[in-house]
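To begin, one chain is listed below as structure tokens, in the form predicted on its own.
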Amino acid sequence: MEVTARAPGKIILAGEHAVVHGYTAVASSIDLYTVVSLRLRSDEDTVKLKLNDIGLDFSWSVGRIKEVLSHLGSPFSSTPTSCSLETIKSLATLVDEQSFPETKIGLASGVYAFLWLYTSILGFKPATVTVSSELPVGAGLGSSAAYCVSLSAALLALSDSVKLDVSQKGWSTFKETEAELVNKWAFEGEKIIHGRPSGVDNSVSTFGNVIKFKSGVMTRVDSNMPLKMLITNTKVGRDTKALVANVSARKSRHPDAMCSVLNAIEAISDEWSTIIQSHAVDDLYLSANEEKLGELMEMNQGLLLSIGVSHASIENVLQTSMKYKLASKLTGAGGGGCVLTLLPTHISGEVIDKLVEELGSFGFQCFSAGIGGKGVQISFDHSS
């Protein structure tokens, strides 16, 4: 039997950078997924990891994993636990034994997370795990969280800690308590990859829909608007830590002005969450709400520009989308990365195609995505 889990990526709709200073941010799932397929094997004595999108395959004998991680003991799938420094060193030994291209060494932490989650949840069973994704890596769309969530979900589905109806066909969801367990394990994987993540990305990926986040407290929001965004990946890498540090430095130099800016960003976040929870009574009402959200995006982008996190590539997207009277804003840390453009329900496919073509001329990558969809889902294949 093969189990497959898929988990969505995420975007920040409003509140990036402000959230670092204790203000509200609003994040949403998008219908672009990372998919993990897991098949336990009785014909081999190895654990294989295949990362399809980046062309990397890894294989360890079960005996070797047991030898290096013998101190872990039995699997503890129902008790999400942080990976110790001692275990990180052991994982490094296993990863270092593999052929890892120097150009992709930055992805090694994702392999560490795999080995930790796998052995912690399933122990030392031979298996093949295949990962594929629609999410670009390092673009601020929650690719690592979607990876950790889908991986945790697939592993837990074959553990003793969750009870699933394996006879059900198609995609199914976890019960609330089981989804919480998936989320906690995914957060442990995120900590291996990122050190001190906020927990927002894995929570959005696990539960889907929209989440408000303030001072470490997450509130799930049910969106009632069928919103669609064009996501433009500028492919410009950014240093998130440096951007956050620069905003903090600006706040230290101009405390009163920055306080006003951050308060304004929070007001936008609050209005976003209010609007998307409203029920559209007719097309006219929906169109009016879309127009309000577009205005909020434009204001938010102006505020983000004022705190120094925009970039020439982002401005190119803004100016291009403005030609088509569409509102855009950066999402995530800024300084490159991705830009959101709201696609109103009345917009024609022809206009979208023209916009995508023009943005493509800059070397940008575009894809449209619905926001506020389902979180992690699971399916079983008995034919394999």
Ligand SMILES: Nc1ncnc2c1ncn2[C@@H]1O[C@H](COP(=O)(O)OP(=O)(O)O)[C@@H](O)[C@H]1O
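For comparison with the form predicted on its own, would you give the structure of this protein in the form predicted in complex with the ligand?
What comes next is one chain alone, with no partners or other molecules.
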């Protein structure tokens, strides 16, 4: 039996970083997916992981996994549980034995997350797991969350923890309680990759659409605005864990100033959600709202600069889009990665083409993505 799960990436419209500290963010899923296929094997006694996007393959014998983890009390609890530091050290032993290339060491935490989710949810069953993604990895579009959500979904689909109708054909969504379980496990995976995730990324990847998120609580936002964003990948690599830690350190050094900044960001998120929920009565009203969203993006970006997560490449995108009177902000952790530019409904294709050409001349890559689609989905293959 083979199962495939796909989970979307996301854009944060307002409130990244602030959301880690209990302030509101607004995020939306995008129609770019990470796909995980999982096949249980009765012919082999190994767990194989193929990470196609980063060109790494792993193969562990089930015996070796048991040997390394058994003193920690494995098989672990099959209810969502955090991975202890001691367990991470043992998982690192399993990864190191596979000669992890030094140049890709920043990607190792994703493999620890895999091993934690795998051994907790499926125990020691032999299997082959393949991951591939349409999302750029480590660029602010929530690839880590899409990875954890799609992995959790595929593993749970073949576990005893959820009972699914395996006869369904094509993509299907989880029931609410099952989706909540997927989300909780994905959050545990995100903790291994991000250190201190807010939970917004795994929630929007699991449930899709547009959400508001504050202090671990998600509220669905019924967006009534046709939102179009140009996404520019500066291709400057960065690491969410390090950026989140830097913001926390700045907050401990300047608690009062940071509290004011984070409160201002929350006000921006709240206004975002009010505006996109309102019904446009005519074109004039829609344009006025688009202008307001553009201003909110400029303010949010200014505040993100003040907490230390912008970057010269991001500022370059901002200056360039400003020449065309378009507003932009970074999305995700910043420090490089992707920038959003709001494309108002009245904008001409010619202007977009010119902007894309100019941004391309700096080596940046521009694309657009559908905003606000479905969350995680699964599909069973009956032929294998």
